[in-house]
Amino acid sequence: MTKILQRNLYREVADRIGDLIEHGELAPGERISEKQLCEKFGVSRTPLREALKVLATEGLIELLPNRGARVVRLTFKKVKDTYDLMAALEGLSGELACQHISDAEIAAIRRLHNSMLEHYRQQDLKTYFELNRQIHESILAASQNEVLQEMYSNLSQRVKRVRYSKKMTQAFWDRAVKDHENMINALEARDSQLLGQILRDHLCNKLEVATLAGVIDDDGPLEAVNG
């Protein structure tokens, strides 16, 4: 991993640690070694500790009094509560997007979707996830509501390692792709009510995948989930 040279070190360090958490290199519940991370990133303890404070406010780690920090262990209830709020925000973003989005923006999202389908057929999960993320972010941007986008982004960071779990079964992947096809059709029809409902329901798949993959602690039944 390359050394960090940017002037605004603590934010860059926070992003790097977030990536380690997202990709499972720092596991849920794992204690964070300041010494190892300082050596890995080529920084002193000051920007590292500032980064840990940022990540604590973002819900990715917890600070332990006089004992350093550790990666937050996500529970079923915590993820479900977060998804319930994200689903409401994403549904609203879809409704607003149908009111404001241009034909050119819809066409761009359709191109992203078609490219995503190609990578789905190739079983290229990494690129599929990247295009998937761009589609959701494009719809959020089309809502033209900056407060909504900021709130959604903050919540998304907390559960990013769950939402883009790489242990998705084929059945769940097939269902997610079908959701996206319905999503794009509703957007092209500017059917705000339908698109909002599809987006609200869509996160349910991800919660099931995360529980099955052992990404979160299963402290509640899957049947308790509402899209």
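Form predicted alone done; form predicted in complex with another copy of the chain now:
Since only the chain itself is given, any partners or molecules it might have are not part of what comes next.
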């Protein structure tokens, strides 16, 4: 039973604007010109303005009454707050996954995990990250909580544009892999409390924040990092 994905024009436009923001083509704090985007997308102002309202409730832009919209300017605090939240949600996803996951799903995650270890040994950062992402994604899916997945996806969207993985130190990496070892063990034991705890404290959740903190030390906008 695959979900019907509605394709309204406004939703299409909202996604496209989201992409522009993610890739920095719409700069943080930049004022969004309705006319300009209308021409760019070849749509009228009605669906575009609907998209802007949606993006505002999703937290990507902010609406200034009678003065249009602007891209949300991410501060260090905002990013940290968002990551704290995501860590809590991951913790919950772990707890729920333990309750609902099938043996086959666990086996699949184990395979991803083993493959990830392999690429860790080969110091293949790119593939490591992709497999890492897939593992967390799988646990989230196994939680079988759609509201949770929706929320997580929204939060993830908000901070996507400052996500990066250049400054990963070996020590951090070693620790992250150890966390993952504990994770898979807790999952196979279906120890929901433990897995929840591990995921809430998981280094990956805090890593990027820590890295950002190394680059930005005040609470000003941190968009310079994005380049």
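Numbering follows the first chain given and starts at 1. Take the two forms, find the largest set of C-alpha atoms that superpose within 1.5 Å, and that set is the rigid core. This is a predicted model, so every value here is computed, not measured.
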(message) Given a core-based superposition, decide whether the C-alpha of residue 40 shifts by 2 Å or more between these two forms.
(response) yes
(message) My question is whether residue 76 is one of the residues whose C-alpha shifts by 2 Å or more between these two forms, given a fit on the rigid core.
(response) yes
(request) Note yes or no: does the Cα of residue 177 move by 2 Å or more between these two forms after the core is superposed? (result) no
